[in-house]
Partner chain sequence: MSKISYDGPILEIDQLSISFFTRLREIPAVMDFSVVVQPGEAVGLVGESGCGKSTVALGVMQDLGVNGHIVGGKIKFKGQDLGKMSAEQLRDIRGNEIAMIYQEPMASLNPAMKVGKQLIEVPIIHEGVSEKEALRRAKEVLIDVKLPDPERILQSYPHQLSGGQQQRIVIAMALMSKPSLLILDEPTTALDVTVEAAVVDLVKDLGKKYGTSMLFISHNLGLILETCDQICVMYSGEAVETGSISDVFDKMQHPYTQALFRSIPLPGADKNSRPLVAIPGNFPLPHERPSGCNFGPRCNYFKDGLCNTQAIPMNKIKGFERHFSRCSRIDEIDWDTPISNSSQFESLPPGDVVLKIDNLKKYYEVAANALFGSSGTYKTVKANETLSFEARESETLAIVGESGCGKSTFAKVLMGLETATDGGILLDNENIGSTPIEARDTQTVADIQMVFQNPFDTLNPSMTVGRQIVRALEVFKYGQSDDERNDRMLQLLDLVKLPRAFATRMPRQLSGGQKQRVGIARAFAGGARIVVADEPVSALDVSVQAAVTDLLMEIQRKEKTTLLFISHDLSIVRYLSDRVMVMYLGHVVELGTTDQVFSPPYHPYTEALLSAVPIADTSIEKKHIVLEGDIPSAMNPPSGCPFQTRCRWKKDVPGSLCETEVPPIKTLDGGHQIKCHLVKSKLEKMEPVIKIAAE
Amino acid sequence: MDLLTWSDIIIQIVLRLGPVWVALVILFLVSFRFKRSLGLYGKLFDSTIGMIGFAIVMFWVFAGFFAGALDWITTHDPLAQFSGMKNKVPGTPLRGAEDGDFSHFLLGGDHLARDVFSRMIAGSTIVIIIAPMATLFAFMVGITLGVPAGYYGGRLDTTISFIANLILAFPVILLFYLLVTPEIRLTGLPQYMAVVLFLFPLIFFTVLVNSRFHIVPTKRNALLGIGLAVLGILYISLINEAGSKISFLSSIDLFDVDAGLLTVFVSVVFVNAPTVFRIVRGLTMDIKTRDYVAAAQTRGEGAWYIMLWEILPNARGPLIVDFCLRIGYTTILLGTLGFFGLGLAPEDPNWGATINDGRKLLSIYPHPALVPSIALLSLVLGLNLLADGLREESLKD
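Please give only the structure of this chain, in the form predicted on its own.
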């Protein structure tokens, strides 16, 4: 077999990404069709910048989903090493390819003879799982603490703000180093932190439902019972790990989370939550002076109802924009951790570790480092453009 030309490589990559293109076309057609009834998301399609950013982000979301959940797109096992493929250039034919094997390394091989294209696609799966979920958990913590702090003020605000400022006083990278080092992990500290931080979604769900349906006890109790049962099982599954510092109720432990993954996840939540808290607190202090809040107080609505159903919805614009930007920051942090070999296992195809592996021979073989670098850059760029588009439309709202 011959070395593929760049035009052949591009064609092959486009074909391998076929499911992604189909999913993007369907998503955009449906979104355009119903955009007038989709609220802020629908208005995003009136912004060219927003649409471009959304397309880039969803490209990586679909690529990560199809590669991780369905094992499509990737041409080879991202962890497998192939004889004779060390540092091979893009388009190199696979030596000794058997029936069913993809015939080429589309974007070349790395220093351990692994397929760069497959590692890039597999790396997107890790990012789209950790970054949005960790950011969402950070928002749950920040909102649950920030709204009452801004609404009530006083000692509650002073205490929580002091703790948040104390965490923010630490340099972010140093804090990550402290949290993800193996010695700290062996103490069980990340698991103990998970016990506390992962409680906040349960607390948020409880006060949200109770504040909305407290006048309909039957419906409230049913929703709380079902919701807390599901969230409780997920909570126990997240914090439990056989043979670790926290191991109980193994009968309802649905899945095990890798210790390195849990450490990175908890670290991201812990670092981002204080910043989210300060943003939510500031928005709450501003919105609570509005006339519609005074009207709700006059009607005799409870404090938590006002906070969660009057104040929070009117802060959604800035919070949605910050959520998109924060996913970008988290993506960069994950890349930084992977680059320094912290958190995830060294063999994992995360973009940061792949960039670090490739940089050692960058002047001779640039492709192993450039490919994941461009992937990381494009995803963060897409998130920033998406945030800009959402900001434009939220200001018009």
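May I ask for the structure of the form predicted in complex with the partner chain now, the form predicted on its own having been displayed?
Excluded here are partners and other molecules; the one chain stands alone.
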């Protein structure tokens, strides 16, 4: 078989990504059809920039999902090494391909003779799971601390702000080097941090429900009971790991999270939370001067009701925009971790690590490093464009 030409490669890749295109087209058609009744999301489709960003982001979400959940799209096992394919240029036919094997390495092979295309797609699966999740947790922590700090001010604010500034004054890389090492993992420190950080969604949920429904105790108890049971089980499953420092109630430990992954996750949440805290605090200080907050105060509402039901919903615009930007930033952080070989297993196909592997032979074989670089660049760019579109549309209201 022959080396594919560049146009062949592009055609093959486009074909390979077929399911993604179909999903994208369906998503856009449906969204366009109902855009007037979809609130801010619908308004996104009025902004060209926002739509481009959204399309890029959803491209990676679908690619990552189809590859991760259904094993579509990837042409070869991203971890497998194929003899004779070391550092081969894009379009190289697979040596000794059998029936059912994909016939080419579309984007070439890396220094360990693995398929660059498949590794790039597989890398997206990790990113689209961890980056939004970690950002979400960072928001939970930031909101739970930032709203009261902004609302009450005074000593509480001074204390939390000091701690937040303390974390922010730490160079991120140093923090990662200190936290995300196998040795630290042995001490169980990331798990202890997980115990604390992952508690925030539970606290958040409890306060949220209680402040609103404390007037109707039966309704509150029912909601709290069900909600906390579900969240509790998830929480226990998340922090527990057999054989580590935290392992109890193993009967309800539903799933295990890879220790390296958990460490990465915790560190990223830890680094992001102070910034979210600062944003939320600022927004709260602004919104608390509004008359509807005063109106709630004069009818004797509790402080938490005012914070979570009067203030927070009205801060959502800037928070959604920042959420998109922050997913992008988290993606970059994950890449940084991978680049320095921190956290995940060395053979893992995450983009950062792949870039790092590829850079050693960069001046001779640029493709193994360039492909994940461009992938990461495009995802972050998409998120930034999306945030920009959302910001513009939310300001128009």
